[in-house]
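Only one chain is included here, represented as structure tokens and corresponding to the form predicted alone.
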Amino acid sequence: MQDEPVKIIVPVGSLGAGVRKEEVEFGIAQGAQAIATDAGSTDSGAAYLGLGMSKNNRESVRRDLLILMEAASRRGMPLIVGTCGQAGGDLNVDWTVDIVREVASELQWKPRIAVLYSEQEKDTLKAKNAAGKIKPLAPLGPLEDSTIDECEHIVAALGPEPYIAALERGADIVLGGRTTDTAVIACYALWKGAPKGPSWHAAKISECGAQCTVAPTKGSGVLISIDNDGFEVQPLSNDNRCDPHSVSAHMLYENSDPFRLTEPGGVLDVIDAVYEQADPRTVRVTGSRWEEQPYTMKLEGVKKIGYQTTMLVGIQDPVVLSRLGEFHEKFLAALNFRIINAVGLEPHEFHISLRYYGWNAVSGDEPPEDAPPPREVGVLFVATGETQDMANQIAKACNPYFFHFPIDMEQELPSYGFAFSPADGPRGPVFEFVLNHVVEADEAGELVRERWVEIRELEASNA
């Protein structure tokens, strides 16, 4: 490793969430040598991989990239982005590449851009599966080839090695497909020869930017400094600070074991890690270890399960609100009967649900018997069909029942309030994750495709 610590700006938890220019400048003033950031996750569901779209709007991502690329070009430091476009599929990555090219043109900068794709060919995975090199993660069982065929898109979470290879070949910007949050941040330090334990641990702590600080809302990013014996982390905002609790607690973020974290090629072990307050704003961490393991990559695949249409109605009727459990069962049964008879579908050809917001929509659990009635509830109706037209027709057939459906048929009809007109809103295709498996790679770059955006491409795009 080099004599001086390796310093990396992690400007934000996810690209597009709001980089702060003054924080980036602070990191540069502290001697930062690289900028690294995650740009997505599975947190927001399967649709972003299925549709190849970003959760963030284009302008917010462009704004963040403008700040980061200007700093990188001015200081001659690499900019590294993982899980581009929210889900890291090929379409998501290419969407980000287009924005980077646009910003580069605005800055009159002609960087060398390495693009790393992690979307997988189905035949490749079937061959791996036949060789016994794909293993399930709980609670799933062995992978069937039919499940692979059902997937619209499949990505494998990259480790740091493809990023290191791109940096070695002179990349100014590296844009990666689906990548572990930690790998995209650890890669630069590992490339510079920093110890693996501190490099991976620093990356894990800083993956969400200022989330590892005492007051996450007071800033966006952090600066990590990795040396031969450990690492330090401090906020990029002078109004914020880290303490041992805020830093150590982040090992629990999206991780069931606060002491061990599995990554491609190994496991980070922090059971003997020591967290100390180095100064009022900075925490120093020592004792992190890295255990080498066979190289595996997590697979994420999405299947289209149909098309949906929704309706939203508000209920304030006190009789209904006092008997919501009973009302739910009667209403759902009436709607199913209506669909079978008015639309002509068999029960296995559609699915509907009623989600009572203000009662149990989030958990689905039955409230305790002594729970007081809510003031009002919002009932979200969700219809799922094989086609969008089918989902639309189901909603239209059910629409009249949402005006006055009574809990007691012999009583006067109540009235409910639609939130919108037209009441039904088509959602388009819907997806679900169907892969929760790891694939063994013979070497780190085996399941990665690389493309370079050269200077001449940028010139041609402006012609």
Contents of the next structure:
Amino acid sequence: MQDEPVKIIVPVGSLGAGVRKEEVEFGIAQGAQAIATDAGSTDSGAAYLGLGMSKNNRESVRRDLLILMEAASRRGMPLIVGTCGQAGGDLNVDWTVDIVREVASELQWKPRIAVLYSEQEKDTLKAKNAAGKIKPLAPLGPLEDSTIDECEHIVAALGPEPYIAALERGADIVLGGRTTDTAVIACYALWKGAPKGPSWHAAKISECGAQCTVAPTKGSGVLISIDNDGFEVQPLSNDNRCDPHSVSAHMLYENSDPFRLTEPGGVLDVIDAVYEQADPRTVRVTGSRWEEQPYTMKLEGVKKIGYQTTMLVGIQDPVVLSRLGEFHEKFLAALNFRIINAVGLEPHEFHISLRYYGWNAVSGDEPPEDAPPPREVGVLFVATGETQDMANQIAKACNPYFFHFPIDMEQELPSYGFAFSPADGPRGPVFEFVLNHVVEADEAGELVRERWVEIRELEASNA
Amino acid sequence: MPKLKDVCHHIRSKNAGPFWVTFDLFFKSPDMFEQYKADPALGPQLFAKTFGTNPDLVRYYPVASLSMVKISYPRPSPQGGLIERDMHSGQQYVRILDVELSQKPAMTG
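Return one more block: the form predicted in complex with the partner chain, after the form predicted alone shown previously.
Next comes the full complex, and the chain you just saw is listed first.
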């Protein structure tokens, strides 16, 4: 590798969350050579891959890109973004490419943009499956072709190699589909020949930006600096700091195993890593190891399981609140009976649930016998049907019962507190993750599609 | 007998991908970590009973340098979908705060 350390700005935990210009300037002043960030994850659920939709609003992503692209163009340093548009499907990537084009025009800049797609064709995966090259991860079992067919979109998480190939060919900006959080940050250091253990470990520690600092709310990003013996990490915000605890604890974050992290082509092993305070704001880490393994990519796929419609009602009636368990049983039975009669559905054709916010909605468990009644509950009604129209019809059929259902049949009908009119709101399609498998790639570029975007003269002059 | 929340300064839960949940138990001191890291009350049956997971798949990772134990188990149903109540599993930790540990606190001093 080069004699000087490789320094990378990780400006934010996820593109669109709020890059700070002064932090990027701080990183530049420290000698940063690249900017790298991811732009999503599976954390927020399957809908973003299912719908090809970003979780962020467009303007927040545009603002972050404006700061980062301006810095990248001024400094002549690459900007690398992975898992574009939250889920990294092709639609999510193209949504991001569109914003990047707009910002480039605004900056009168004509960058060379490499776009890396990681969405997978079903036939390709079936061929891999037939060849025994798709393996399950616990708790799932072997992959059936029918599961592949049920998926709306399937992505394979990219490793660093396609990014390195794009940088090698002179990309100013690389926009990637689904990529491991670490690969998008490690790629620049690996390209520059930095050792693999520290490069991957630095990437894991910095993947959530300032989350690995002592005061994550004080800033957005961090600077990582990788050398021949290890790496250092410091916050980009001057009034924040990293300490060995804040840095080592991040290795635990959203990982099932705190010591070993499987990545495309290997495993990061940090069991012998040593974390030391290098200066008051900076932590130095040594002892990170990389073990080569066969090249595998994790698959993510989502299946549409129906359409939902919701209603929300508030209840303060003290008699209902003192007998909520009993109320729930009667209420749910009455609504199911109503749907069968008034919509004409068989029980297996729909699903409803009632969730009592303020009582047990989050856990769904039985509260202890001696739990005091709450002051009020919000009851969320969730109907799932095969089509949006069916879910809507279920909710409308239930509406009068949901509004007036008495706990004792001989009493006058109560009226609970609807929050909205119309009371029912469609939620659209509902998606579930169905793949937890890895696919073996013959070489790192096999399951990636690359496209180069040129910013034409016309667009640049339109700004 | 102390409760889990009495011997930890921080307890959190979060998804580790769409199919797993991970709990981080940060003990108040290295002594408490040593004493309770393998407490039978925190065994696989706790997670089977409380969250409906398969006890054979519950995994334990004590991290002595941080005086913490990481416990990971498969979600009983994958993230999202029909009956999702806690998309990120960020509230699941609350249900084990009051678990009574089976060992008495060590005498200190």
